[in-house]
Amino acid sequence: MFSSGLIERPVSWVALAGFMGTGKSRIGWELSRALALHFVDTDKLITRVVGKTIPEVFAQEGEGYFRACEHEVVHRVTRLEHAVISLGGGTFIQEDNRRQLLERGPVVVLWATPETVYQRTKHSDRPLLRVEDPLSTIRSMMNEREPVYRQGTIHVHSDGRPSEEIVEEIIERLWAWADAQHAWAAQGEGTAGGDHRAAD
């Protein structure tokens, strides 16, 4: 597999999609550090580029130039090497960035409840949760992306688990998926990193 000194990882590219809320920022960190990788939060790279925090991006440039700032910085990423990518909520949706983000590796997404969702991003400023009811809110744009969340390569739940606990879920899961793709280039059925997805 890949190894650096004496590092032994699974893979050396990995990014994490979910909806917000669900630990990507946090168990990217932690994952990064377990695995010995650098890590590339896509928000906060949008921030130190343009200069503004998302929600004065929103603001004041509208969504449509928030997604374009998106997809750029998702073509960025997936040139980079031995990196853990957290991407934004909804970044992953956008079918562009789904198929690159994809191709150029496992692509780990990160489920919660929306009342968990909730919990952690009431205090938050995102831009997506100020309306009236965002509990509502919430439920209704899981239900919307929950299928395209689907397309990623493998699924893992955070609800009320300590993040060490999903790491080491995350990792173990990445090794069974290399083992496959090993396994499928063994047998001359080609390496796409998108095509061979692991099941939940």
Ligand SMILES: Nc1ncnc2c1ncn2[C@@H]1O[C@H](COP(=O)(O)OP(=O)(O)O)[C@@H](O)[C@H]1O
Contents of the next structure:
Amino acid sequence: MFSSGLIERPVSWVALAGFMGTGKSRIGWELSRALALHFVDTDKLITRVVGKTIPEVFAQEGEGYFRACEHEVVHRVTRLEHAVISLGGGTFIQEDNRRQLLERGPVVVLWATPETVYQRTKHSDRPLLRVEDPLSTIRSMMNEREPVYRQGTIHVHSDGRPSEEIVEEIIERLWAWADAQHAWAAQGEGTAGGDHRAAD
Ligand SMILES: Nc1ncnc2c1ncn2[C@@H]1O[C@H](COP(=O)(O)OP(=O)(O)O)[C@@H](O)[C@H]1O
Ligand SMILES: O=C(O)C1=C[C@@H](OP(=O)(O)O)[C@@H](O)[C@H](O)C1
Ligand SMILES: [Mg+2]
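Alright, leaving the form predicted on its own aside, put up the form predicted in complex with the named molecule.
Starting with the chain above, the whole complex follows.
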């Protein structure tokens, strides 16, 4: 959407959270292209800065070190402008990360069934799923994390849907969210409101 050389978008910062394999990295990249925003995948950033793959970080430095890196990265990405941020599946689980992210802007949570997650991750290198029975592990981890993911701003299902359709739904929902935010703000100020679209 272009007008007078300005790009109209519902938001100029958004993060994607959700369980492993729900599509955060792929959808985040596609969403960033659709909204003409920068793209940051926090796992990729950690990999680049530490100089090791995620499985190497887990194996050589331990999960605690990885979670500390995530925390540092959250601090930095909440200071970015014009960006779509794809988080790792555990990033939003840590309370302080969650608070910082939700204070910064909308957090879209992607959802998928354990079976879909299993199919999408079975040939990948997620260290937490390198176990004898990954599907059971996915089920129990998902159950445990579900109440936390529910604290996200917008929830979108990714099962059996092409990525373009998911991106389209996210953008529609972000417009609705931005309109509601604006209505609240206008009510507070006692103004009639106007066009608040994020533009640059
Ligand atoms: N809507 C979708 N339909 C089919 N495959 C998908 C979809 N979204 C993601 N994938 C695939 O599933 C795998 C995991 O996706 P990814 O974006 O890495 O998930 P996450 O970052 O949430 O762990 C990748 O191979 C990706 O291409
Ligand atoms: O859920 C988790 O705790 C993790 C999810 C992974 O990211 P994806 O959700 O992008 O696979 C990665 O950060 C790491 O393996 C730990
Ligand atoms: Mg990812």
